[in-house]
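Take a look at this single chain, the form predicted on its own, given in structure tokens.
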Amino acid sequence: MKNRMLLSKQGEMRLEVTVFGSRPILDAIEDEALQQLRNAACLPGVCGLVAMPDIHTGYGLPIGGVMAVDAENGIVSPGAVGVDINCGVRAVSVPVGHREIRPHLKELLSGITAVVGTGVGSKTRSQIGKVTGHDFRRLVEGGVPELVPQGYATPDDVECTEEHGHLTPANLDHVSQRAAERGSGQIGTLGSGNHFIEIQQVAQVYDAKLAGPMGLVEGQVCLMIHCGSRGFGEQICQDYLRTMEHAMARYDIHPPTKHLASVPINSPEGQAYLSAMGCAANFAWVNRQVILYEIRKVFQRVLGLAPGKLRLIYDVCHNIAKFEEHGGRRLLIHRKGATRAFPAGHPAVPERYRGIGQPAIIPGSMGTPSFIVVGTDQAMTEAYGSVNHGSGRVMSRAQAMGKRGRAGKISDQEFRESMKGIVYMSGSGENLLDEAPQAYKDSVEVVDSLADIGLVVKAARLVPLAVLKG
């Protein structure tokens, strides 16, 4: 089938797997990346199981995996949801031409940078400082209609993010100390990585229908913030790692490796583990509405633009495990470096897009070209109503860095002609090299090798004017 590679039913594997892409995507996936899907699929419960054309290893799940598990008598696994749990995108349309803000664009990313923590371990700058005690409870319990009272978020805002901002069950008795500690200050950060603030142009509309109500026209201005969790949701992830690891015997479960250990769902502690990653997803949902009230104001100041004039078109997760309905059966799935994208009439999809299906975000990597598309029926039945999340990596950091000998590295020349004609920084001061546009696949190619099958519709592309990378 076009742009289809089956990985067939062999060993312990519960089912066949489905791999989407173009042909030349679909002949570089890494040996180490099937065999993880291959490992998954001989979970207790698997029922589904696919990888976008942004597939890469990763660990336990490769980036990319969608798994479907049945919710009564399934397993949930960590690895199968990430260690930056909800880490994810929200696409902010700006209502100025690309022309007016071309010259404001280092000032703007000076007056971003500010505000907003930076780099590995990086500590709130927002107004909202260090968040402990009850108010830290409120917000990873409530998520972000929490913020709506503080005048940190609209309830346009609310309306505008997958789940509103707010998934249950959220309790923060299921997450650690440490974490906790781990998260109070880092409210407000872009933290280091892939993450990203990056400021472009609409460059193509495909269809007026589509981008019409998420407010998108040729020429304008739009933003897009790219991060998670931060050290509260790593901490959940690693806490919850090993106490899975440790009471997988209990519940006679042996994965093919301990990356993926697992344990019922509707065991005591798939039960806490849910709960806990609950309130990494909400924290992660309160760190990007924070920022972006920070961006808000920044843009205030250098253009005179009132905060709610920064429309906020959607924000959908990425590294998330979530109870949805698919052909009429209750599943638990976990999507990991992959995005909802639910087509025109479901429920879950704002009303302001009832008739036209969720946006989905598709950054691109630094320097190429980010999509927004919209899911379709189809999609719902080949992909659990899912799609790519990102271009997906070609290069490992240290192969693009050098440092696994000569072969891959990319050069300083080299990564700055790529990024020609772009306003970029590291907020941390970090070399950019790993993050360089040959480090990861070609965003066009990724997505239109779902396009081209009918899984996604293109409502609009977007090329980069400026970006800050953590």
The other form holds:
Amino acid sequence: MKNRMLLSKQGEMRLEVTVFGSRPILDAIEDEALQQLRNAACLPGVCGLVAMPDIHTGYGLPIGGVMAVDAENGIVSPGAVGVDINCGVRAVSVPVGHREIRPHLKELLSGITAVVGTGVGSKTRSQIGKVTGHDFRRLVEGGVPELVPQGYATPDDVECTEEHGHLTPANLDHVSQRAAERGSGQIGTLGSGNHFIEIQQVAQVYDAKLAGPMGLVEGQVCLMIHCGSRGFGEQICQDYLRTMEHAMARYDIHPPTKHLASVPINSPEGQAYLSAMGCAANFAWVNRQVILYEIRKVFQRVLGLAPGKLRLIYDVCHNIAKFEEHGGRRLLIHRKGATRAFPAGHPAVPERYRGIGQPAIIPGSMGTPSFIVVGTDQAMTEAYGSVNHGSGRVMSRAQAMGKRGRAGKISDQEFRESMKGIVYMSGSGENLLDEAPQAYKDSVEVVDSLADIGLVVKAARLVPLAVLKG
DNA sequence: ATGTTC
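Structure of the form predicted in complex with the DNA, given the form predicted on its own:
Expanding to the full complex; the earlier chain stays at the top.
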């Protein structure tokens, strides 16, 4: 089968696993990532497991993994959701030509850094992100719709966010005090690592029927925000990994590694995790919304653009577990570094996109193209309505930066060459080599390896003009 | 990803 590899059923595996990718991509996948897939295939109630071409080794399930579990008899596993719960991306169309915006890129980036905290441990700078107590509970339990009454989100923003920016169940009573303390000062912050805010140019529209409803026009500007649930989601993940490690033996669950600690979905611990995970998911959507609100104000000040002109195309998460129906069965779909991309006609797709399919946003690495694609029936059948979430690393952070003498260090000159013509700033104030384009697979090849077999249809390719790295 | 080794 073209662009697919099967990991055959062996040992305790309950099923075979499909990995998508071109031949060169499949050949280069780390053995450890494949072993992580085989391990996950042993978990109770697992009824489907696939991996995307941006697969690489993670904690528990590899990044790029999609694990479907029977909703009645299956387990839930924090390691199959990811540490950064509802890490995700939103894309925004900006009705300005790229030539028009170029002289203002530096001013826009520095304007954004003044209101959006960046770097490890960054704290809220946005006035509207500074919430505590009851207000914090309201936001993480209610999500983006809670921002509408004060005008921090529009009904249109809500409509164009996955799950309308509000996942249930979400009850803060299932979140530790420590997680709430870490999270309450971090709404409206970018964080670090591969998180970024990028101003882009629409380099190519592949299909006007798809790009039209998204407001994407060749030569015009587009904006991307990539971040997650910060210390809040991380603490929730760590808390429940620990809880489940201790509880799972009571349920006679013995995964091949504790990194895949799991409990039954229908256990008190499983239900509590899903409710806490819901809070983290809502936190992340609120986080991206507050950042967009602040960015709209910066664009208004610098370019005189009314806030309503920056239209949210879509907001997708790529680290989450959600109940969905596939093939007549109710399943808990764990997507870890994988993006939901439902096809045309699916009721969860906003009305304006119902005829074309849900936009999925696939960022490249810093300096390389990003894509907006739509899901297909093929992706629904073969991958539980999922596509890749990015390019996927080929080099660890430590390798890229040459830490502890590790091989593979990218030279400063090589990095500068790849970033030619792009304005970039780092919120962390450190070197940017860990996120250099050379540390990632080629985003074009990754997306094409799915497009070539009909799992996605490309709407547009976007290239960076200015990047704020977290 | 992450107050980056509770």
